[in-house]
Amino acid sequence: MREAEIRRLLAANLLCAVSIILAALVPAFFLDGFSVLGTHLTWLCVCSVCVATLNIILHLVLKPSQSPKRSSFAHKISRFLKCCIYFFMSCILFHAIIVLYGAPLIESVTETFLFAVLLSTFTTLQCLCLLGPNVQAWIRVFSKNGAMSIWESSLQITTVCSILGAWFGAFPIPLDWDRPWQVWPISCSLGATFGYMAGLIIAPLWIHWNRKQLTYKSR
């Protein structure tokens, strides 16, 4: 395993993190009363777009799945509205699940959908940049020792770890804390974001302190 692609992949998610901290940065200095907290929703969409143009300009100049097969235009464009359609299908699915494990139903239904676009964010549109719209690879690397790739290694990590953080950021909700970072869906969204740029940063790490145990089979 070459280590210079190990640096690649280190630039790269320290790059998704350091948008993520501009995204609650910056747009303080445009918008009057920005906050995390008191503006989330626009935050939410702030760090979506932030961390969906990083993630997508990333794969087009590093090219980490890159098909030695040149494709014509038409496919490209099948391939583009293919994974539009994916990643809106993903954010229904996420609000759906996210409803089903008791975020209101009817209430809140803006902040709920901001959520999942959150999620998809961080998930599904890592999955679509590395292997686009092919849920057969989905299901391959996310199987044991499905990952032909330290990119591939490094979207499980970030996945899990986004999933576990919008989890674990859910328990403080039901508390009677009466904290403004208790409203729905603040603490799932902080919880997840958290544990995206946990990711980030455990993946690099895990992969180079394993790298002697880590053997991709071919494509």
The other form holds:
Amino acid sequence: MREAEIRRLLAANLLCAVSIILAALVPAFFLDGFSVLGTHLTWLCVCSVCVATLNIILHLVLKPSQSPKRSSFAHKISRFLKCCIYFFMSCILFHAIIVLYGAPLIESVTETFLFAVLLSTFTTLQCLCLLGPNVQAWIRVFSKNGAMSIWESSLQITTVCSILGAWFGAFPIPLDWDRPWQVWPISCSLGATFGYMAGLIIAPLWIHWNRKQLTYKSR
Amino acid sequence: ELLLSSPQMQRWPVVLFLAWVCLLFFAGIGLFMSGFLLTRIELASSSSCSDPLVPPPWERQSLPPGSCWAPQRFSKAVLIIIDALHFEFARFDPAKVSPLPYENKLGVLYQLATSQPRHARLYRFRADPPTATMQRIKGLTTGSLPTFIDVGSNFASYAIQEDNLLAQLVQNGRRVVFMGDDTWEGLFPKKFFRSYFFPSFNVKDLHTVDDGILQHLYPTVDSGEWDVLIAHFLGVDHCGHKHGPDHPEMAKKLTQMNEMLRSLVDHLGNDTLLLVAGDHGMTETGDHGGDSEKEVNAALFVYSRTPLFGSGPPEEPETIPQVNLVPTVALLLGVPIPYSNIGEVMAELFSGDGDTVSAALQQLSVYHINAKQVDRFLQSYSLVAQDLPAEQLQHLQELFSSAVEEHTQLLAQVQGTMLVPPELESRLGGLIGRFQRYLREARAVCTQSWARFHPLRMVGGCILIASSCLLCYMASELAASSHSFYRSCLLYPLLWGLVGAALLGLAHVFTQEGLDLLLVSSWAAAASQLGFFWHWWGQHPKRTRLAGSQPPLASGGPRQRLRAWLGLAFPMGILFFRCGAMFSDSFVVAEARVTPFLLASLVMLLVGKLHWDGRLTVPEGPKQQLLGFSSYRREIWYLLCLVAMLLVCVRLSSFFHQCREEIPQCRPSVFLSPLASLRSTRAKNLFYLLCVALLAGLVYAVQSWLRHYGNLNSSDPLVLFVRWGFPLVVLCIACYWAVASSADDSLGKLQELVQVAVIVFPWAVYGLASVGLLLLLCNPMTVFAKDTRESAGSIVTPYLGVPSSEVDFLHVIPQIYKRMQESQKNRLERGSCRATVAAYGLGSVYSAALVIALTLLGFLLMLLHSERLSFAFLLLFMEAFVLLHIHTPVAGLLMPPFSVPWYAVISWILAASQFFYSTGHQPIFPAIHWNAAFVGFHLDHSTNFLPAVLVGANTFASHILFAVGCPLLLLWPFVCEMSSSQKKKPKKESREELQEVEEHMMEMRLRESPEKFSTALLRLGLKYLFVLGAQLLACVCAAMILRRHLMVWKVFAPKFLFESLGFVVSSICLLLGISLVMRVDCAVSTWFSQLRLR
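Compare with the form predicted on its own: the form predicted together with the partner chain:
Let us now look at the entire complex, which starts with that chain.
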């Protein structure tokens, strides 16, 4: 049972990783002069949209969190609206945190905001998919021994990896190498993306290796 | 008689231990500095035409018009400086079959030298380290050896203050035209008749400077409106930095230079001297700055259309030091040699066309002038500085006087034609040799003391600092309050150090060598460190056995130890990043943004980690477990708000940054300029009102904090000062700002009054602040005791007479508390006020003293900064306050009391360095706020001490405040104990009354266990010193390892200097802060004993 689930997780994560790679390559065939560095804003949009859609589809297909009771249509709608509001709020929050960390306040607001959207896609959107608009559950998942399924463990790992990637991505900015990718926010968004991809790959492997130690509390 | 005193904490050992550790660090810094920083004193004197050292009158009469000191040989000169022209670039070897990109490119030099051997010659041109362009330009014009710090009259600009070739040329009416590197603009402001400067900063740009020069060079040469033309090409150097010498670009660049020289030679007239020089060489990677063979080996080429040399060139090009160019050019052009020159004339250029005897006489006369000038310089230098060894100076003096004596004799004999040519020739040759020897030895003496790194000393300094750091770490882990600890870890090491120093002193007495104080102190420091480690090693096994009952890290399973180690790894990781950033010039330049980033990350990580470990949740009840939620402590929202406030403070503080020239697009903050510079009166008034309101707000905040904790009730002088003196200080500062920022011309008659007021108000602030600090030292108790006991008997302790043991001591304080508690209970029950001692503000007595001291210091430092930087100070106080409040609940969750965790110390120090930048400073000399030296003074300092203190206080303001406030990290959790537990209580009782209930002992808990208190203070101090020391160590290592780096003199060396000065200031202020706490403790002890006696 568990082996099969890990395999499903691996497949889902690999799909996500492949979609990110495709998001960097495919648009070049349709858009003139598209490149990750040159038209960074476009890439940010494309990547966020790709990852978001894929995540939602995967969630609908795989249904990792079995909700015990069936809910009404109205309930579903309100849930969806709540999710949207949460996502938007998380974008604003990420934007604020990035600015507080030293990003320019007025210049390149669009870049900063899209970077915040990307980060939200990598982190908040997954939480929304898996846990719903339930902050208490989020808080539970992000504490030691808080994960209750391998999906939640994977969520922990990818989220932390994306944020760490974004954090490390800020390191090369002050260097005097004059490379195009040192411009704000390219190195950070690339860092976040690589971190997310690394998280996607690490998560199933780590769960596989630690499957003996991982004992999830059943609800 | 009751002569009971409360249990004593060990005050002196703690302070002594910290002072000893500080001294160890100072010895390391001193040792490193003596090996790394080459210093020299600049003399203000300059040579002039009428100096008495010119030749005897009979020779002087023959001087042609327009000549000084020696007859002018050329009326014009062109100096082409090709930056980083390595000797190998200029050499041409026709036998080479396949030359490297940089070889055989300057063919024109070879052609000229072979076709006209008496007109042209190539030399090896040895540069003196440091081989950075600015230092080399200084060397090439002053004839001296510029060091990193040329102690002159003015630090604020790079302009050369010393006498130099350009100054001499201008003084003697020559027109100097310059084109090229804009470094010269800063070095010689307003010296040029005409100038074309091009930006030198962008190392990646190979062509802007060169193309700019080429555009102007030939028209200027042809116009004839110049006497000396200097062109400084940068392309070769930039090409080296960008591509390295072994690259096709270098071939192109050198070919371009070749073409330039070829056509330039065609444009020259007969009376023009052409000099082509490299200011330094380059390494294989294209860098320079150090003293390796490749870096110092530059090229010099001399050419003129009239014959210059008496004979053909030697086989192998001669090697001459760079400074030799200065006297040679000066005398060839007929101007005086610059005062501080230590170069030797290139005699072969003075031989002329005559026979050997007249040539030798000519050479002798220039040598004579040169030697006299060098002797004059050495004498005046030895009067102001002692860094040249006396016995060597003595030896040089003897050499000089004997040579001069022989010179006079010989001249007299030549006058009387008593000598025949062969003998004359040999005697002339001999005398020239003696002058040469004198000049070379003089230069060698100067080089030895000014231009050489001492690698051994640098490594020694590094090792001393590193082992001091290790010592700090180990002692902070092991410190205990037992006597044996102080004996083995303080007393014995000190004895070891003394013995080491004494042995060295004895050795010196026997060997009769000069005693170098620095060396002795560093050997003593090393010996005492050895002593520490030796005794620590001896104690170690015993300690682990003893400490078995309460082990911090020692026992427990490997997993537990790993966890403890991981917990340590997270704040240390941030510290590691901070230290690593010192090794990259880009990160040092961007440090103003790096530190806030790391600080924010540290705090966010801390909260994240606490959450991850589940410390923020309360243990789950069965009901909550069912729901799958975990409920939260109420603190979490409070904590998150605090973190948000901290982030906002950190971000806002970045609006006060100063700029460095390395970031050209940066604009300095508008808040840095004084109010007086504002044009609009409205904006000025608005800002002024804001600043004053801010000061008043600060006073109000401090007073209400003190009132909240009951420290503002007594009628002691200190409390009165806080009540009335603080507003007075603010009033004085406000008046000073008003006077200083008013427009000068609008006041008319009041001008004189303003002049007085500008002096009086700062002095009033200085006076008031020192009165406040003195009061604080004399009686730091801010406690109001209401003694309503009926008789002294009610609180008599059961111990009569002198206590027999320490155990008895320990009983006394709880006894008093018990009494107080009982009486309180009685009072509450019966509603009567019998037999109580109500001590208002006893619970925060330590912090109150520190807060008062910090506020006073803050006022002083704000006075020294420009008005609008008081916003930055407000942010500083707020951030410190927020940090303390974040630390308080976290400390309660994480650690046992009496120990300050690492993350708190590291965040405190990160905040200190963040506010170094946010108060408008940068670790470079032009960014120092020199104005601070004249707050309260009228440009008339009799000594250098006061301005140094004022400027130092201005520069290290944040270091001072944070270091003095460091003990608050330990005290704050105790102070806040009340406010957290108060919430649970109904608020019926007034706050003051609550404080003396026994549950709210606050800082008196510290007094209850004095040994733990002193240990905690010692550990806190050691941790603080360790973190500071780690940063310093990183700086020192960066400066040592990267001493050949392009940016060493612009980035790493100033950073090292500022960091080490900051370390010294911080450590002294840390000692002062801890001593203040000790002083308060003394006062509390006497207060208690008086209370008991009453």
